[in-house]
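Take a look at this one chain, the form predicted alone, written out in structure tokens.
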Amino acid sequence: MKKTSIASVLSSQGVLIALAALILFGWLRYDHFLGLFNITSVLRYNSMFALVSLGMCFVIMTGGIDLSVGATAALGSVVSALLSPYGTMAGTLGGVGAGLCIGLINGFVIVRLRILPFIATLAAMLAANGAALLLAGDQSVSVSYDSGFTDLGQGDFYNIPIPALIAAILYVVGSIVLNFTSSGRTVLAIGGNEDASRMMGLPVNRIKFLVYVVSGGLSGLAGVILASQFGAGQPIEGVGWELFAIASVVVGGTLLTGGLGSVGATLAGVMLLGLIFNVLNFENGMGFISLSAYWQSVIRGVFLLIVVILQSQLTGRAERVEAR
């Protein structure tokens, strides 16, 4: 096989190959790695990251960035916990509504005021983080166990964790929107060349605004699941979630410059990162290594850097081949 063909395969299918290899490694090395308890635990916990990564995927495909997803999820968890005594619906709508508010602010500042997404979402991250701490009184907020709110995060539907089922449905919807609607094609067109998209008469401002609103709403939903799964609104839990989301999107092959991406590959990126930490936990249990939770941030940063470097090399090689 030619080098260019290998590079093309790695660029498009690398995350699936790596995910399959990691699953095979875990199955051969650890007892109960593919047991029902471990599978459901991984799916339940990583559903929150899957939701914020889905929103981030659409944002990055437009050539933008959303640094506020983690803080927005934390805010959503606090709001939903405060409203949980009024029932599951109230808690869910409150958390998602809080996320939508942050998304609306991001979209307005970026589209109407023409502030760079990095600066706008950084400011939103600080504001959302402060709002979460203020509402929570600088402490965790316990949820109501009598209203059924915790069933959303802790319940199962035919042995499938409800959070994972919610994430799966939204990924199917996201894939349909991206691949079979004019809005999805516009998202990719904006990331490819925003000026050309405007000249073609595409609704650039409307789509850019919507992707930030959707990202905020999905982050708020992730916060709802966080609160219902762990029994408390966590005002500081979302720290570093934006890095996980960006890493998952980039690992899935979406270009940081926009114009190219895949919803399905993003989900594979989420599962790959989630299983990496799951494998590390198994290794900790076997006593071969002993890594604290703080090492996860180190590993995420190094992993993201390596993937971005590889993506840059593969993209550059493909462009050189096309130039010939």
The other form holds:
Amino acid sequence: MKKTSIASVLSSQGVLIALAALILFGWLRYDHFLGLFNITSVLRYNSMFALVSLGMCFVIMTGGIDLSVGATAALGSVVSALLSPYGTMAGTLGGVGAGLCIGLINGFVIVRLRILPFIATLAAMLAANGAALLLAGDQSVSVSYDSGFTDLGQGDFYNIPIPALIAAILYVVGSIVLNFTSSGRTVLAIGGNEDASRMMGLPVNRIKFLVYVVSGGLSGLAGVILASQFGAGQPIEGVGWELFAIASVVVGGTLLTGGLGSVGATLAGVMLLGLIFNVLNFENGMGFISLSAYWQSVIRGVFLLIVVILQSQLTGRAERVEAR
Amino acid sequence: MTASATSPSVSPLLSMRSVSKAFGGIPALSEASLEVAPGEVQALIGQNGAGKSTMIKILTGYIGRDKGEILFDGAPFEARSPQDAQNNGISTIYQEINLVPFRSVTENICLGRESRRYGLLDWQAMHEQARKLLARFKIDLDVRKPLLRFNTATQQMVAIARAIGFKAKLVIMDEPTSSLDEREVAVLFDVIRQLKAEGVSVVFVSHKLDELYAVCDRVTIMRDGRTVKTADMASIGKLELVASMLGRDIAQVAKSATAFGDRRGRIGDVVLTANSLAAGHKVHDVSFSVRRGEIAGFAGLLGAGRTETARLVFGADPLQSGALSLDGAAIHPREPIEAIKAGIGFSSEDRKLEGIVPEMSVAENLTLALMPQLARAGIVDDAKQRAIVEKFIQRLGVKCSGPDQKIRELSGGNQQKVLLARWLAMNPKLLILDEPTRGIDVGAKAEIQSLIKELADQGLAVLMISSELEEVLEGSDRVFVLREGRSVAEFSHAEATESAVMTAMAHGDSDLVAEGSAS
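For comparison with the form predicted alone, produce the structure of the form predicted together with its partner chain.
Okay, now the whole complex, with that chain kicking things off.
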């Protein structure tokens, strides 16, 4: 049984080990890797992905999927940019509200009309994409710099980037909800055995509806930060974010079939994928090699595959040993 | 082992001898034997878990066997895969139609053995082939139309045509009539007779006894992984069929009313009344009632509609007609959650599929449904949860390393106790137990049975479904017999003798049989 525990520990903590190894590698190899500037810019940039991935994590734990998160974030960024002249609050509420709307539609279509999440959110992705382009008139929408809206994405609070702070708070909340509330446990129960959950009278439909609404809202918030950070609502940003989010969740050890998962490991997954990008930038900066953004994407893909294969191997072995 | 009543005069087409198979050390088939003559229609019957499917799966190459030999067409035979079996002349038709609804009849029939010409599909030849095949069964239809345009029976025929192809020698039909109505069944039987006339053999699996008499020559009965009897249909009565399936000796069915004790004094007012429930293909007219402190048992063969009826009461499936009342007030549960709020609990026959959440702990499996009541300001009160879990683990004697152990690591009996505890913790008025001791070892089984009695003694109304006749007879204050979706008889504990109940299961009780029921 000892072997079991080592294998299962490795499989659940694989993402943390990989993350630690990558940080160690960066620290030894590059001078400014752990410098304040690099750390804050990595956190600032990746906080958007972190928010989107948090929502995705809950959706996937119920056994669903949300492909609309990237397009929703783009829509959120456009709406918040358009509303930013009326103040930070208006911009934020507008962006989050737009995201919530997409989430409500997703939830309704999936739970009430019983359409598969993959299809429902694919449709929502196309619709949100179109809506963003329509609202923006086919170009990026500059935000108002007078209203203080940009502080949200660009500002710091005691050296901590504000978007990272927002993401951190929401991850803490997410973790508490998942681990200590009946709704959170119901999320996992649905993913673990939806029929059993229904038969024991858990509010399956309500919770499934809610995870899509939350995912929409968080995507909208990511859009708000996007607009605020880059000074413009970006109708064509967000392409591929859903895949990044799914990758982060999966790297974090959450089962795509649902039922098992962790909010913290998802955050570690986001950081891992973000840091790979960062490390490649440093590598370029050292001048030994020069990798285009396309190559970086290839390398990220390969890395993702390696981590996932490793995890499935380890998990498989742990299960085989336990079954004996 | 197999006492063949009449050996076929010609050498058999198929002969499976002393075939054994175990899964993870648990035997699914022990020394089972089956012999089918050319042009014979043989019924294969038995309860759930009797080994019918394992037998068929071995024959068709889905799984290998541990021991025994199979002779087919005079030569040793071992199918490596279902395709391999089919190429050798053994075709299988499953309960669920296994075709592509959007594609044409031709494609559904010829898929996988397309005719080609110059490397391209020869549609002309394929349409012709499909038409010819269907003509064998006197079916004439436009083979170019998509399959979904046709009714279930026709689709079933297409499935049969596909399975048989042009060279099947043995056709296995696994409950082919479960989704057909009477007229469609008649058409299917014509097809079977046609096959028989052409010298093709059929193995026919069904739970509807009348059908066996209509179309089969011989019957092989399985129980607990063994083939216990083979007989000519003409020489075996329904009662004897049922008795063999259940493993009861028809000669000594005198029942000993022991160890149940007099519980009549503890039975109170009616808790649940069900009147003429009906829904779907499985439940046509079922009425019963359960009283406080009473254990009401459902007896019936597989497919009698016991589980389906229970699911209606629990709101797991929609009720089409009939009335339910709980404590005198009408209820219409459309979702399990509504039934639960009204005070009904339901422990499913399928622990894995509808019971446990395998990756979660014992504690969570026990309290998930209770959590909203255990929460303070949304956060689950850990101490309260612990207290409840500890109490039930102790009270029901759940053997686990602790509340945090994953439930999938427990034995079947202990999982079942956790699921019982889940419902008891919610304090229901009526608890429905569907096969509460299925797949549980003997010791745990006795424990659970006495636990059920204890619960009834404390005033709980219990509705118990079990395929083990003994369990129903010995553990119920009243027994309701269901047959093909209708309630056909009701017995008190004293009246519920094996012979009386089995007669009702096999024939139905003429007094109570609703009109139109075949008997």
